[in-house]
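Take a look at this single chain, the form predicted alone, given in structure tokens.
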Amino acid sequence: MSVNAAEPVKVAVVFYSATGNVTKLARQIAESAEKAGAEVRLRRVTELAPQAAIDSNPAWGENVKDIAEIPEATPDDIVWADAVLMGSPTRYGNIAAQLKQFIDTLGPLWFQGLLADKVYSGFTATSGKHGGNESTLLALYNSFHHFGGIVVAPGYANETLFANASPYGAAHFGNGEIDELVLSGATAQTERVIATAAALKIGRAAAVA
């Protein structure tokens, strides 16, 4: 799928990942968005955990090194974007504190109405099959609703998304590698987000022409 708009859709992929599963989803989404013709900013949020906690888990420490080259997210990345996909691991059925802290810094932009009318979607991962993937995404979407955003979840909009059986957003569980079904679902979700954002972009341009 390619973006059919006078200007490319601008997509911000903003994520927090500890042991790397959300990082893999974020990279898949960013790559899929670029293939769809979007202009993409892949951004990580600031790590808040103490170094001792990071050092206690080899996978956590390895992921910190792996994402070091990815720029940290700023509020400007959200203002810039037509569509925003945010990702977080599950923390007690909710988003991680690191992503929540970034969202909390967006208050001044929200007050100015600069977060409204953009397309938003989410993705997540957890270690347990029933560890809160759905509740984490729904909690994330609460913020998007407050932004005045247009939430575009994958739903069961096509065969790939139906097979992935994740209507709220791409979600991985377990400590193993993310399987191709989840990755293809993340790609299909991204394409749906971009198609919606492109249609809005075209429609708004026509309305003022």
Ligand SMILES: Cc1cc2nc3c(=O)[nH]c(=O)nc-3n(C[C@H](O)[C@H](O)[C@H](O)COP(=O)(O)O)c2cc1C
The other form holds:
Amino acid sequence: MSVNAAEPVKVAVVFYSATGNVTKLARQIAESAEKAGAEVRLRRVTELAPQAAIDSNPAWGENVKDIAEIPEATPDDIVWADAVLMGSPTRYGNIAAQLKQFIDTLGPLWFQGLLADKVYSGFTATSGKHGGNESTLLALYNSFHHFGGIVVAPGYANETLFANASPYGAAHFGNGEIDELVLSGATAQTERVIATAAALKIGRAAAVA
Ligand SMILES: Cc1cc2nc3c(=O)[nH]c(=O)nc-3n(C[C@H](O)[C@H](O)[C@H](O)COP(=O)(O)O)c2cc1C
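Next up, the form predicted together with this ligand, please; the one we just looked at was the form predicted alone.
Complete assembly follows, chain above in first position.
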């Protein structure tokens, strides 16, 4: 699906991933956004864990190497964006401290109203099928509501999203490869986010013309 906006929709994909699952979703979402005609910034948040913790888990070290080429997220990436997709693995049903720390750095922008009126959506990964993916996304969405954001969750809005069966946002579980259904659901979620952001952009431009 492509979007017919006069200017491309600007999409920031901001994520934290320790062992690579959320990285895969973030890459899929960034690629889908580009295919849908958006201008995309794929950004990782700053790692806060001690090196010893990273060294204790080979998958963590691999992911650190894999994402080294991705720029670190800055508050300007959020100001720049029309739509923001944020991703985090679950941490006991909540988002990771690393993503939370990035969100906390947005306080000065929040006070100026610069986070409001954008489209927001989320994605996550858990070990267990019922390990907290829905609560993690809802926890993330708490912040989006405080921003004054327009939360665009996938719902069951079309056949692909219905099949993905994750109305809160793309969610991988387990230790294997990301399921095709989850990947196609992440793409459909991204397209829905972009279509909504494009409609808002066109409508706002028309309102001031
Ligand atoms: C401190 C900590 C807490 C976690 N809590 C949960 C949990 O409550 N439920 C669950 O299913 N997985 C939990 N996990 C597992 C991760 O969320 C899961 O492995 C996820 O896929 C990792 O994503 P990543 O590869 O992008 O880092 C936890 C992991 C850590 C390190």
